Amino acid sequence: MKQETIVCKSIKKSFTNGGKSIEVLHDINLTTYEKEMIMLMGPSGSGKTTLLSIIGGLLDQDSGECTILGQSINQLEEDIKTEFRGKNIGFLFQHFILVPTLTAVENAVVPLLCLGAPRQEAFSRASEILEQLGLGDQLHKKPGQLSGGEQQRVALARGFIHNPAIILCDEPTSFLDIDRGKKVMDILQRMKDETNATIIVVTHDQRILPFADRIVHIEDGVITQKS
């Protein structure tokens, strides 16, 4: 039997906009598995990101409960929350947020140099999975020196280099083309499957749902479809 990995429990969450709170999830409830890649899809606006803001620890609920592999991640002190963030969950974002000083190869690392991982290990091993998103000539280049889609597989290496149990990434394939996303998805795949990793993916992208083991559909803050 799969272990849970993520469980939300009548999550949710406002902000506030002109001195008027909006609430933009609305009683949220899921239970994710390991080995288990679900596309979480939804129109724009509908609280996909702000909820897997919450599941990584970023955003803290209004009420209702977030466990993650078994701890309730938002009731930890920030920096209990921050190390246990950096060992379990893997993040990519729409917005890639590199480093802008540090070559490509330097900006993948840093989750593995954070952990303590030998430095020569550390490098071999992001240049390893740079060179399989198809970057193996462009290690030593700055972000501004890299394209979109080029600066977000870097982001890509960063968010799984250590193997995390959790992977929460949005819009993953947003800037890649055909090839390019399915070599990412193929990636991800592997991840999942040799690593027994959850796999949280938040998408429009239509090409990318055969990878998924499930999806599930969000609108107007609420979860309106399992499949």
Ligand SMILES: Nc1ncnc2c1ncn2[C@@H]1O[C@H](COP(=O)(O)OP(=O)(O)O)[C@@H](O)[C@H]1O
Second form
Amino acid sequence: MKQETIVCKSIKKSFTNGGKSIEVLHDINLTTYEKEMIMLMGPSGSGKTTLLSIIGGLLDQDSGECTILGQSINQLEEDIKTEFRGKNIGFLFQHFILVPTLTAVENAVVPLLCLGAPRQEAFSRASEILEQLGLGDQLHKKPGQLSGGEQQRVALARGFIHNPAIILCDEPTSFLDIDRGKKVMDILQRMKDETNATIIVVTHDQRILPFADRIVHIEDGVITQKS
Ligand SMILES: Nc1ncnc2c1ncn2[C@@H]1O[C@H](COP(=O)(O)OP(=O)(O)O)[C@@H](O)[C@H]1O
Ligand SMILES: [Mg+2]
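Could you present the same protein in the form predicted in complex with the ligand, rather than the form predicted alone shown above?
And the full complex, kicking off with our chain again.
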């Protein structure tokens, strides 16, 4: 049987806006398995980014439980949580932030160096991934010299360079044309097959749906359909 990786049970989350509390996630139940690519779809404002942030331990739920690889992540102490996240979870969020003073390859290599990988090995792995993403000529350019789509691919490389068990992507193909978008999805799919990763992709992009093992729909903070 396939191993469970993310287990969300009865997740609720509210935000306070102008003194008023609004419940954004009502009762989210979701279980994912290793070697699974899940597309999370839903209208703007339906709670997709909020859910991804809770799963990634960037945001605490108000109630319910979310376990990642058997670990209830929001109960970990802050420094242990950071270490757990760094090792096990890769992020590609919509508002990806690259370090402006570092080159593409230097940005991509950061997670490996943080985990203590030997420098030369880390840099050659970063270069290899960036080459696969079509950025072989841009390795030594800084973010300001790259297009939005190129920056997004650097952020993607940084998100999975350390082979995390969980990869969370928020609209990873939104800046990319169809060919580049498919290339990114090909790479994620290969990651999944090679490392047994669980990948959650939030997307509006119908064109990448064929890559999904499972599609989950969310609407107004409720999962409405799993297929
Ligand atoms: N930090 C926050 N403070 C207040 N409201 C928020 C915050 N983050 C998200 N929201 C609100 O929660 C709802 C869901 O947001 P979000 O998860 O970003 O939706 P999606 O990613 O599906 O577009 C939206 O109405 C949004 O305005
Ligand atoms: Mg969002």
